[in-house]
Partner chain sequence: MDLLNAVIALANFVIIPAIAYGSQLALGALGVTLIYGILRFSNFAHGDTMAFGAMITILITWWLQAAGVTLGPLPTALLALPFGILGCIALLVITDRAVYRFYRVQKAKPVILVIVSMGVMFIMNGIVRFVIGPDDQRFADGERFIISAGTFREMTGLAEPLAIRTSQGITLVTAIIVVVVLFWFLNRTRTGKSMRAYSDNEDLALLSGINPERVVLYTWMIVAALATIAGVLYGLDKSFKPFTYFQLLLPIFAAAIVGGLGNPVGAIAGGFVIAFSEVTITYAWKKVLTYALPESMAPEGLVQLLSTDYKFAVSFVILLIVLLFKPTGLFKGKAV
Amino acid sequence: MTDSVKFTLYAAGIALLIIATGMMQSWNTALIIVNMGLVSAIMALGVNLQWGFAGLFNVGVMGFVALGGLATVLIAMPPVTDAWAAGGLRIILSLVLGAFTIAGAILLYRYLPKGRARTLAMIAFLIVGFFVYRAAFDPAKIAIEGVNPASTGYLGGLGLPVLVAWPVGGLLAAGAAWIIGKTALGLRSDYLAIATLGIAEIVIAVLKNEDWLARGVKNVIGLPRPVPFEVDLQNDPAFVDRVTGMGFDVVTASSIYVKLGYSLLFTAVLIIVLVMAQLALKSPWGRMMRAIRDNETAAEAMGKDVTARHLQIFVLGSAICGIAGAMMTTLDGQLTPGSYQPLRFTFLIWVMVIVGGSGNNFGAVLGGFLIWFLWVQVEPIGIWLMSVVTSGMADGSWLKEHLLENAAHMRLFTMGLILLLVLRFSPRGLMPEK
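Could you put down the structure of only this chain, in the form predicted together with its partner chain?
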């Protein structure tokens, strides 16, 4: 069986699952699954680039996804002019000061002769720089957060079209990945894992606490959308005429119309990323990457700069995660830093890549859809299963209530089980690498 036949069969299977959802639950639910499936597939492609092509272990996907989400706020929201007047320039100046402090410390490290004097100079410079930075930063932050805190209290964005935010999200994620890669690549693979785990937590902490940036846990809601609002469609006589002519309910039709719009946009991005990843895989560059992955020492002996190549692909893969993150926040229409959970945004993506078949781009796409479908559907299935199991028990019994109440947590268990079973019995996944 060739790869394309296999892919078609699997894709048809997943399509059937989604169509069944549409028939049995509702077409709205099915489309929600499709849209997040598309986003998940793109995230899985990013991780597959890092893990499948280069063997890099990135467990900070959540952080890069959240940076993409931040980009949508920074690009698409209208600027809050009062806040800019209150302290916009000051806060940017203080951030530049902070960056200079770090750059200065690096320069000192590079150009002073090795010894205790260098260490002391560096530490002194950092400490003085930190206090200068805080002295500039704190009042500006307070001023900005004081501007109408109930509805704004942040700088706002640039007011550009939201689609611009997608590539920008990729850029933000790439920047963060570059910093991490510079420090942790070239060391043991486990160290990269810990470093990425850390940066993800820090990104979330920044999003939650820096209210001047994106309102923190107060959330930014009402992000601009690339598709029309349902309400506008329902008030548009041309749209109403068309759908009633086709015999649909106007409210349902408008929400499906909007979701289909997202699906088209996401599919376009997915196809672009997939084609590029596929071209990269087949190019000399892709072969070099896999050669490095399979035997670093040999590749290095052949004159390949292993650390530089690793940095390159790590930044690329993270950028794709950032793009997907921006798309997801656009789809949600809001940025809610409290909703980023590592199990959901990092480790679940890993399950997708492993189940799909690491090193195979089509596998990553399939894994993205399949695992996302299961993630959504395991909860109702678990609840149903529990109600069957407990049906024989007396009503109001302690165990029955406990089982029913906690059935929702079965999805983590199921995902772990799927991951372990695939790793054990089919370690190369649904679509093995060629």
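Same protein, the form predicted alone this time rather than the form predicted together with its partner chain?
Below: the lone chain, stripped of partners and molecules.
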């Protein structure tokens, strides 16, 4: 069976599951699954680019997704003029001073002769630069966060269309990946995993604690949309007349209309990313990356710069995750740093890639949709199943209460079970790499 036929069959099966969800639950729920499935498929493509093409074990996916979400705030939200007047320029000056301190320490390391004098000079420069940076940063930070903290307390963004934030999210994640890759890609795979996980946690910690940047755990709500608001559609006489003429409820129809708009946008992005990934896979560059993945020593003997190529694909994969993060934040309409958890934004994406088929782009898309559908639906199905199983038990029974209370854990149990079954019976995934 060819890959195209296999993918068509799998895709048809997932489509039937989503249609059944729409018929048995609601079409709003079905479209929510579709939209987040599209975003998850894009994230899985980014990880597949790193792991499936190059064998890079990146467990810091959460950090790059969060940077994409941050880009949505920095680009789409309007600037807070009072906050800028209170300390915006001083914040920028302090960040320049911090960058100058780091750059100066690097230059001292490069150009001073090796020895104790170089070490002492670097330490002294870093200490002085740190205190100068804090002297400029702290007052500005306090002033900005004191500007109407209940609703703002941060600098805001540029007020540009939210769609601009999606590629900017990719650029922001790519820049962070370049910095990380320059220091961490020389490490062995297990050390690279530890480094990326730690850096992802640092990114989340910054988002949670630096209120001047994106309000921290107070969250940024009311992000602009690339599609109309439901209430605007409900107040549009033309839309109301058209919907009522077709016999639909206006509130439900407006919600479905908005979700379909997101679906079209997300599908367009997924197709673009998938086509580019396929072209890259079948190009000489893609064959070179897989050769490096399979045998770095042989690739180096053929004159390939392994570290440079690893950095290249690490940046590209992270940029795709950043784009997906910006899309997800746009869909949510808010940035909530507390919601970024490794279980959801790293482990689950890896499960998608492994189950779908590492090294196969269509497998990554398939895994993204399948695993997200199960992640959403297993919990309600588990609660229903436990209700059926315990229906004959006496009320107040300890076993009945225990089963019903723990039905919510069916989600984690099912994810682990699926992963184990796939690794046992199809270790290369549902759609293996050729």
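Rigid core here is just the name for the largest C-alpha set that superposes within 1.5 Å across the two forms. Only a predicted model underlies this, so the values are computations on that prediction, with no experimental measurement involved. Residue numbers count along the first chain shown, from 1.
Once the cores line up, the CA of Leu374 ends up less than 2 angstroms apart between these two forms.
Its Cα shifted by 3.8 Å between these two forms, Thr390 is reported here after superposition on the rigid core.
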